[in-house]
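Let's start with one chain on its own, the form predicted alone, as structure tokens.
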Amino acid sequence: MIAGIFTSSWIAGSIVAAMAGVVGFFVVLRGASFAAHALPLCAFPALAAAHLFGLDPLGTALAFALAGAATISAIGQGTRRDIASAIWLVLMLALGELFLSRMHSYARAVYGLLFGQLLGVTPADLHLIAGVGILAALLILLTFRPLLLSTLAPELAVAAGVPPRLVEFLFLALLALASSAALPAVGALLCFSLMVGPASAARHLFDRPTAALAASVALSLLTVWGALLLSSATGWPASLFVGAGGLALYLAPRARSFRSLVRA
């Protein structure tokens, strides 16, 4: 029984890490870290609404995240994306507070999907994560070339006929999918760390986009696998080690640069 639970957690964590590595690569290159922070936090009002109205928690969270992706894409072009992300984030927090004010108790499920339960992934969670992972993989395959071109050379992408608004929406939709799939494993509050930490480190290690993308996925996988092992050994929450690993990966290349600056 314990081995089965650990296997489910390992598979779910690997799917989430692979998605986070790919999406995080584009988050770092496109400077969309605020959107990567805002969209996962759609889980807060979504899960409160699901508990209040008896809806499916993860399905509601995915719907809220996709609505956020559409809204940010529609009103937040270019440098205005951060403004749109901030407006959406404030709205989601306000809605969450409204829904919580109507509840008599704070559901354990809401807590779990905000902070993650990597060692508590159920078979139903695994099926949903796998389904979202397949959908995200198909979206990545269909949009990879135009997304990469618009990220690295926006003017060239426009000249090649790549519609920037459509690509921006597809990118945000991909971010919403990855965020929603990560909820049962690492939670909304640490999804951002898993996306940005490994991808940022990979960007510092490699100049070639394909090599940086592969490194981002590899580092994200190592972060989740290490968190699982450390959690099972210590009994501490796996989300703690995911957050610490993401922070360490983000700081590692910058620490080397800082040492070089001090020595100079």
Partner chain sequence: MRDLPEAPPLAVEDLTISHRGRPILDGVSFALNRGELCGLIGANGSGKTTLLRAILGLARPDGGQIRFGGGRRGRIGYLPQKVHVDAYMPLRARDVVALGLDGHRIGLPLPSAQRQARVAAALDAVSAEGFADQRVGTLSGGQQQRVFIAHALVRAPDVLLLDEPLASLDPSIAAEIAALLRRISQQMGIAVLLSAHEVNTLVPVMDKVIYLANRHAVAGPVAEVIRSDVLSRLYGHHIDVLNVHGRILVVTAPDAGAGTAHVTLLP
The other form holds:
Amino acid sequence: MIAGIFTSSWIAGSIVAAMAGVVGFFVVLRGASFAAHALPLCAFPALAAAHLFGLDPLGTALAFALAGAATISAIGQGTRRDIASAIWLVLMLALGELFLSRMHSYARAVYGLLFGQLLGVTPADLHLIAGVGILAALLILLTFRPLLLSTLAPELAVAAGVPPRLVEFLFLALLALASSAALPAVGALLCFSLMVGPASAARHLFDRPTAALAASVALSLLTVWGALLLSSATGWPASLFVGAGGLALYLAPRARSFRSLVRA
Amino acid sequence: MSFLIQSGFLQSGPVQHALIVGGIAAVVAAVVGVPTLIRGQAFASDALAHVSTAGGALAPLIGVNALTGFVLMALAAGGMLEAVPVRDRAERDLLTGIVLGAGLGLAALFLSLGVTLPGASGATVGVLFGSVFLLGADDLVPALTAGGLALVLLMAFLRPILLAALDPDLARVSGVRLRLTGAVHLACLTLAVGLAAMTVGAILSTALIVTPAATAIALTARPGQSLLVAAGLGLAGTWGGLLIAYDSYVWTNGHAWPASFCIVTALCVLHFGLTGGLSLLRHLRGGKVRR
Amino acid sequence: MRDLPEAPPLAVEDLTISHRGRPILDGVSFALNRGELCGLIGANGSGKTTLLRAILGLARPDGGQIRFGGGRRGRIGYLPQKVHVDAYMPLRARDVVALGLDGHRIGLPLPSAQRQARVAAALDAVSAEGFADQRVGTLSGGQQQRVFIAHALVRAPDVLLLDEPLASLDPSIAAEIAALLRRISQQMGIAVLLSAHEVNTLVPVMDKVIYLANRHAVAGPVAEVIRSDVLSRLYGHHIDVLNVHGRILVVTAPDAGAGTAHVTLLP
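For comparison with the form predicted alone, provide the form predicted in complex with its partner chain.
So here's everything in the complex, that chain up top.
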């Protein structure tokens, strides 16, 4: 029984980690951290509503994710997008709160959807995670070069016949989709942490984009595996170790450059 | 009228406490929000708000009041954001995200530890989404102190903070000490986060900071005016939301809507209504829609 | 060659463009031949970028025609104004050039000898082999510009468009890049059109100049365009073209009639 739960959480965690590593690579390079924080929160009211009204969770999450991606990508870059993301984010959280407040195990559901229950992933969750997570990662890999080109310079993409706004929408939609899948495992809040931490370290490790992408996936997997191990050893939530791992991965390359700065 | 304001709204003790604390929170958060948005720190304010969840969850574990917990944790996160040097906007956003992730990890820990405490059921929801109608008379003094402190600091440093937000180089040339101004701004922001967290919960406290300020900035170009407009909108949204939450108890036969949901929705309705109305008005007048 | 006239790779005829009802270009005509380097000169806001965008098909003309020698658009290399690349971006010079070859394609890049050879040839053409494996973000401004020229060259275009490629470079580096473009256009037989707001760096290398002012353009060899009578007609008031220590100065005295001594330097 315990071994069974442990296995499905292990598989779910690995899929989520691989997907977050792929998506996060572009989140970090495109400087889309805030959008990457706001978009997963679309899945919070979506799954709450699905639960409350007996809707199909995947369909509801998809609808909310697409709406979120369309809203944020329509606004463009800069301060205006930040403000729009912030307002979108509080609206989604408040909506999720309303839906959840209609339910019985209110506190438990809130905690689960926001912070995730990596050790409590059920086989039913696993199907959703595997299906959507692998689909999102594959789509990102398929559009790897246009994404990279428009990340490098949107104008270069335009000249090559790649519309940057379409690429941007596609990217945000995939990001939202990926995080809907990750939600039951790492929660709406920490899905994001798993995306940015490993990718921020990976970009320092390799100069080649494909190698850095692979490193991002590898570091993300290590983070989740480490978090699962520590979590089952201490009984503390895996989210804690995912967040701490992200911080450590971000600071590690900086510490090296800080040392060389001192030596110089 | 009796439908709009259900009987006993203003006479009820919990409602009075909620109106006072919510009012202070609304004004402080809205006023701090304006320079925060001008500096492009919507994400940072959101991160501080979410990280303060950990403080709110830690407070009962170490026996301090919730406001202290919120403010201390937000201060720790804000200090970290200021301490690590970053080169540009994308890097700052990345650092903000990383600190946010680490803080939320802590929040997950403290919340899960808190659930095992006796009589702590509902504490999770209280920290995350607030329980404004459960505030007691002993919550008023800390709230008033924090609110007063934040407002005094803000008024004293208002001009340098606004100038530094609008144009850091110009501010430096005019003799503004950027680090000091930044620290004061951060202190006010964390106090605002704490107060807002008492009202609508840590996870939603950004709403009180960002939404009224965003509306005000869209409505008026003058910084001084936008502070007043933001404070007015914040108060209107918060008190209106509290009223709706109170009324909803009657409308829904005892299954009231969460107060923080009502407040956030009221603020967002004000935002979209006013900014949408304004651009419609500009459009009808034939002028250029501001981009 | 001369007996067998082929269609010029790029011909613009009577091009008129306006933006939100405001006219930007009016009746602009010129043609570019293979192996020619042409400078597009004009002050900021004179419509240089708009003209380049129209040639790329990104700005819709109100009138006139843009014709390509191959019959179709698509054999155009393009270098936009100042591309900023962060040093944290895990992208080598080689990868940037490869993105010029197939950045629009779906799917992960698979290693292919032919692809590598074309990338290496483009890097070779701009003498960038020395730093081909370094991160683009860590290269100097001139080195980055070479890499982005290689990015534009790698698909073997007939026409190469460059938007202010010399701005924000040191004068000596700018001269180097200008000479490089000269060599590329001659050796590869490419029609090169580059915009600039300063004419002197380009004088030694360009075959032709298009001078934009007042929504109109004059095109032709430098000696026939940058002259007092031609530019006076273009601007609609008197313009002096001075030659000071071998450098061209285009000067106007806007209120000459009113007796002020104010003199404005034009590009």
